[in-house]
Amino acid sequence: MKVIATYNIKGGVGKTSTAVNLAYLAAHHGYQTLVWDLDPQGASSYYFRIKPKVKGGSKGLIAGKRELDGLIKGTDFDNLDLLPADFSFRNLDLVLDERKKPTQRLQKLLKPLADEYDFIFLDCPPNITLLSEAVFEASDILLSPLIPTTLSLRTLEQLKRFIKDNKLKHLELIPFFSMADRRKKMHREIIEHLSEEHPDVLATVIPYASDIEQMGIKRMPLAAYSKKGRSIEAYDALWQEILRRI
């Protein structure tokens, strides 16, 4: 099992569109896969149909009074499921900061799925929380997209920082271009400069198109209402990407 976190320090940079993307494509390719929707905003839940709601809420399933696998949903994409998102992980902070060893309850949580699932996506909120330690504790890779922005160094620097400073030696962190379009020049500057000082940013690179923003009107995974077209072929291209360096 590969527990794979989509995650930026930044909001807005397509961390959900790559967590049901990918996730598709590994089910669609015969994987058993996981969403985790962590985010209380619950956009993994509402892509997938599935009502952001968790019985018993954060509390109840940091406490352990919930097993994960008695909250999964079946989504309607054969070998994907969904753990949905619930308002209460707003809270989540609070919850974990209250627990043992909090940085280590996601990946405890986790551990019982192994034997069920060949990936596990978390679908993560930005910032750098207690929950997001939680996160980097219990995934091996850290998939970080990045907008094509002067801002970008400056979130993957201090994403590299706190890793090293962390000492997360186990956690991969993966990052590549996101939103991107090459009609603007500093999109494309940014694009080759970042990737000659940060060799491990991926080739591929998602564009800022239409077809990714109705995702939101289909409520479902592009590929799954898109027979073909520019996105398509960057995320199928991203995922293979990703496939070969794991």
Given for the second form:
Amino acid sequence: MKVIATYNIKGGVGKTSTAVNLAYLAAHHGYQTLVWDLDPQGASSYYFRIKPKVKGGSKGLIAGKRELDGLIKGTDFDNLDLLPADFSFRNLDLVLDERKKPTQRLQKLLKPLADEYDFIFLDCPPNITLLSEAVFEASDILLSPLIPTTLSLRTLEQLKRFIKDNKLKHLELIPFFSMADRRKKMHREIIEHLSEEHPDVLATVIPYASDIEQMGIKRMPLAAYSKKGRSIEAYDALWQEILRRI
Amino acid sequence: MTETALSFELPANLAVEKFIAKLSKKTVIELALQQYSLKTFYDSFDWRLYNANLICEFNQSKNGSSLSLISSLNGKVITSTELDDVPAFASEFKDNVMANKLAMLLEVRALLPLTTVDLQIYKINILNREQKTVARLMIEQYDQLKTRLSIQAIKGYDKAYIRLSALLQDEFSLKTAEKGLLIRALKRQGRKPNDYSSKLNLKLTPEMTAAEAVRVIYKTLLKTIKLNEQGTIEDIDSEFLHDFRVAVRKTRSALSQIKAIFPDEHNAYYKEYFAWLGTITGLTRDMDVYLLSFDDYKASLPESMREDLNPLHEFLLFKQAHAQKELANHLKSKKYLTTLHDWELYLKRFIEKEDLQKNTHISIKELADSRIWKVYQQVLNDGAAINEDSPAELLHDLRKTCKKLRYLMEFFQSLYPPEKIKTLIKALKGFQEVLGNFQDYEVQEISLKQFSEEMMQQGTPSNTFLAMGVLVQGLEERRGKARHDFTGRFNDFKVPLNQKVFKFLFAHKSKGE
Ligand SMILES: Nc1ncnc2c1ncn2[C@@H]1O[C@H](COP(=O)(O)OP(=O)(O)OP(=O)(O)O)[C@@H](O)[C@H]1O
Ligand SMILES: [Mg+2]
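Switch over from the form predicted alone to the form predicted together with its partner chain, please.
Below: every chain and molecule of the assembly, starting with the one above.
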């Protein structure tokens, strides 16, 4: 089992779109796959048309009263399941803080699922919080979408420093460019510049595209309604490049 | 993830389209797929998959074709692989999981198509208000069989599953499907599972006269011979010939051991015929055995020599093919066909003259008791006469006597308490093993030497002969070990407890106590 968290300190960079589309591809290739929607806004639950509701809320979940397995919902796609969000997740930080070893909590909850899933995607809310620290502990890979702006350079460096300071040696940070607009000169320049300075950034770039934006209307992963095109190819390439990395 | 499927049948007067239309009035549905498909069931001739609670089906549609192993207990797919044609043997599958699973169950047996059904498949999604699929319904519409519905649950949507099954049962009054599709499809052809087994399953009763019982035995063996005839001719797998030969040998053994039922001259005539059948099938079986042992042969050699043995494999294949061809011709010959047909008629019609024979009217139980007891005594005496220095011939003779005893016990098994006779057969089997090995190793040594002479003429590389020499040496060692083990195994067989049971089952009654 590999746990992949889509994460960035910044919001609105394409974390959810990435988690949903890559999970779909993994499942499509035969891997048993789970998406865990950790964001109280429930965006990935919404994309799968699954009600953002968890029995017992964040308290029950973190206390481990119910096994995670009993809260999981099958999506409309083979090999792909979802653990929905709940509005009470907005206070996940507080609930975690009441526990003895808060940052190890998620890892412990995920352990029983190891036999069942090949990949677990954690769709995280932005910011560095206690929850994100718990996510870092539980994950093997931190997949971080970057919008090609000057600010993204700063957040990437911030994140790297945090990982180093906290000695998260098990965690592999994989950054890649998301929502890149070819027409914008600044985007092209930043991609070029940043790739030189940070060779660990993936070669695949997810373009800014209207078919990806439409996921919100279609309420399903991109590949479920669009069979070909630049966006599909980009996600395919991204998944292949990640597989080669791990 | 899919849970156990629940299956229903659609009544004959309810067409699928109509059912779907009615269903759409009760709940929100979406027809996800509709396609024509061909389903072919596979198993070995002796139903090994069926007996392991597995259904093997090959599904073909315009989207592709795949072979699946499905549990007949809960409908779950154990493993599935995409392929264009179904290979005959487990080792020929590219998919490793499938190959291993099948190899474990089928061993040397081939996978054969049983029956094919064509069907129209409908896959229907049951949707909730969010247009999310909360359960799936699969409809399989067949040509001459009732339409079958199965519900697949979706994880986390138990209520939808329960609601749908209640809807089908209550509103549509559907009955749950009882028998599996395979059984229904076979029935249409007048067949049923396990209509062949290599085990001799005779049901005799103590009151039967010897003539009646013996007739049952011969008829059953004849049936086995006939059932394996075609597979032997086509060489589908080596077990057809094996089962064919065992039935021939048993018939012959019965003819020579159970006398005074048929007139002597008739007995002798058919005995000779079955002896002939043994002879004409012998070479092919030998070659089959060498080919089946080849991997073992190879593994018994030092690593550096293994590849040198390959020319022997070629040689065996060639010889097997040749022998097989000759055998197939024999089994199509007039002698084979007419004599077997005569034998069948003879078993049906020959009654009048039986009256003249002295054993016709005694009860089969009496006859069985006395025969088994007598041969058992012979086994004990001959075994006791063998010591470390006895010549090999004595062990070979004893092997034959044991085989006689084994066949008698198997013929008459149903006349005795099952647990008791089974223990004795098992004990005998253990003893026979050591005798069989001793003989087999010797025969193999002799054959390998003979093969090497033949191969010499063909310019086989000298390293091959070196490897064969090492092989013969290994066989010699194994034979030596078997010879050494003899005394111990004989002692195991004649332990007082076994002797007591033998006596209890067969002795006192034969003396009329
Ligand atoms: N490559 C893209 N091209 C165009 N629009 C995109 C692309 N990726 C994401 N979007 C759109 O941008 C918005 C934010 O994307 P997304 O929800 O994936 O980001 P996020 O990082 O998960 O956001 P949040 O921080 O709110 O959780 C969504 O409306 C989404 O449809
Ligand atoms: Mg998000």
